[in-house]
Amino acid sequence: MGTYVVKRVLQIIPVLIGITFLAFLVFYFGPGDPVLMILGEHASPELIERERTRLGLDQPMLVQYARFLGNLAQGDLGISYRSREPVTSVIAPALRATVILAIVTMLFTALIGIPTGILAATNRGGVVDQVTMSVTMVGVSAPAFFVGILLLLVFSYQLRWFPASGMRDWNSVVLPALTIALHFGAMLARMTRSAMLEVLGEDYIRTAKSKGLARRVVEYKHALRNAALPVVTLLGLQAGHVLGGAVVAETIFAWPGLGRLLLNGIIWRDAPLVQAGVIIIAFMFSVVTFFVDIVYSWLNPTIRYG
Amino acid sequence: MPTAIASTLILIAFLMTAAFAPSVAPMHPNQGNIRDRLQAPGGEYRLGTDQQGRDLLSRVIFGSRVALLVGATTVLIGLSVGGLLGVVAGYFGGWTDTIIMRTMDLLLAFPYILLVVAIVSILGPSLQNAIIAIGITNVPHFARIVRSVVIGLREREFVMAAGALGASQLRTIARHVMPNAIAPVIIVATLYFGRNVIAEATLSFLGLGVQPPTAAWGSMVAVGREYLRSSPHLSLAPGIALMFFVYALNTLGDALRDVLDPKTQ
């Protein structure tokens, strides 16, 4: 186990270097001249030249990249063009909002997906199974932005149960979280069902049944445990996606998270902000994937030797 | 099986609608009568009109063209580039494999929609750039699937025999390896077709894809958002069309997987 963890940690390093390089390229080749963004369009040529030297923009590309890595190591992600504040202080509250959204979303996802999947698998071929399979297929096919619009229309405009936007009350998180969780929950339900079915067809389940154990015991104690592997993996990957890509849900409900901030950064052509956002999101995504792999190898020891 | 046939029929219907959109649509999709703006469904305009008085049904019909075009071209980009990389990585192995697959992992290290948004932000928002961006995100997935098939086949007797009989590497790949990759690739292509249509609609919804006045389902839902309280049909009509289309695609993809991949039965 120990060597596997070390091996897996070492695998992250080239990915992180790749990520920082990609983020640097966005800045380097991206639209907008940073000096003009800072000084304004009407700055004198001498002033522009001095600022360019000060920022090190007259240096070769790889030198600039090294300098960027050095700043990054010290936690310096640059100054946002738009707000003129350090990028870290712009991103911190957004990161907090996104983490809250991610926790609630994954809670909803697990609560929707796992029981539904078990219910379908234990009633294989029956009416319950067929109905859940059709309904979850709708959930898988529905685009997040349309689900969000429907939730907004029904639960905010018509029923007035939840606020339409912002992050003021405790219940503001419900609709954006549900927007993502309905889709993820449908995916998880289908995954849980097929994982359960696969396990229920195994020999040891037949043995457990034939030695007279109660059906519930076989289903929940023997089968569910072994079906957990793909389910946990999917949950982990989904968590990674909410942490990084909840652009749509955050935009519809004006949730002040990372995805929305990044989208605005792109629209405002705020390169330092976009760069920092890309790095943070990709980093979180790698960390989550890392933990998923560790849990996976802990549940299924054969992976470690692969 | 009946669901697979039903979804195939639905998809054919979408295809025909898109192909003959000018004759199927009752009105011009981009020209409206401003005096008839925001009409409710029913009456002269069957699905009502939008904020510029354009016939919503005609716009939904023309929107199917964008969806089909995006789905087909993005899958084609993913399949040709990813498939080629996958074959090369799987067949030659070693350093070639490591370099190609680590690059693919890097692309997979970003959340999907974010990668698309980032690429579009560099290239600029348009339908063509949306297609390029979405196509690029498909490349690693197709590369992985093709590579795993090729690796599984590389050591098989019939592939070795082809080499032993003097077939060139290119011929071995084209005649003996590729045909075996068709089934898994078809399944993945069907599912990604639907996913890519949603990705384009999402980009257009965020204002980063198809630009007005072209009718696209995603941007139509976005425009309707501003009139959601008074005229919800503006968002509902294109949204339901999109959902229906992707539902049919996913159902077909699932059925194909059951038929072509006996392990999941």
The other form holds:
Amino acid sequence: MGTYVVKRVLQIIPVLIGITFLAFLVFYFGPGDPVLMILGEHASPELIERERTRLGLDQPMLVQYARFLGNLAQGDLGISYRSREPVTSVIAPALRATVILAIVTMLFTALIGIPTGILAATNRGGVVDQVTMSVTMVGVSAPAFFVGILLLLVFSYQLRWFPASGMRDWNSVVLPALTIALHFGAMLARMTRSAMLEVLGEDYIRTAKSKGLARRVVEYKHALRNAALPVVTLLGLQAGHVLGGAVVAETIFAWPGLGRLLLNGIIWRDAPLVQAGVIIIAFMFSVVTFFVDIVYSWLNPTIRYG
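Coords for the form predicted alone, given the form predicted in complex with its partner chain:
The following holds one chain only.
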């Protein structure tokens, strides 16, 4: 197991380096002159040239990239064009908000999707199966902005159970997380049902039943563990999506997350902010993928020897 973990970590390193290079290219070939964005269009040629030299923009591209990697290794992500503050101090609050939203969202998603999928699979063809699949079809099809506005009208303006916007206290995260989780949970329920039905039809499941094992033991100990691989995959992809910024939910509920910040950064043409955000999202997605692979190897030990 330890060898497999080390191998996966070593595989992530070149991926992250490649991502940093692509992010650097976006900055290098991006629209506009960084010096003019910092100093303004009316700066004198001498001041522009001095600033260009100070920033190292007069150096060859590979030299600039090496300098960028060195700064990145020290936690220096540059200076925001708009706020004139270090990008790390601008992104840190948004990153914290995004991580909180992602954790709560994935908790809701798992609580909605997995039990619903198991319930539908173990009652295949029955009323429960038909009702749950109809409901999940609505959840998959409903646009996030519609679900978010509906939750906002009912639970915030009518019932006044949750705040309408912002990040104030613990219950501020419920509505934006639920907006995303209802869609993801519906997808997860359908995936769980399909995976469970496939496994429940296998010979070893029929053998376990013929030996007189309890139904719950067969379904949860034998079937669920072997059906978990595609479920874990989907959960990992969904977690990466939320960590990348759920822009619609963050916009509806004014949640100060990373996706909303990066959208504003693009509008502001704040290249260092966007560049840092892309790198952070890619890193988080790589970490999620790494943990998914570890869970894979735990669920199916033959994978680590493949």
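Numbering follows the first chain given and starts at 1. Just so we're on the same page, rigid core means the largest C-alpha set that superposes within 1.5 Å between forms. Just so it is clear, the structure is predicted and the values come from calculations on it, not from any experiment.
Colleague: Core-aligned, is the CA shift for residue 148 between these two forms 2 angstroms or more?
Modeller: Superposed on the core, residue 148 moves its C-alpha 2 Å or more between these two forms.
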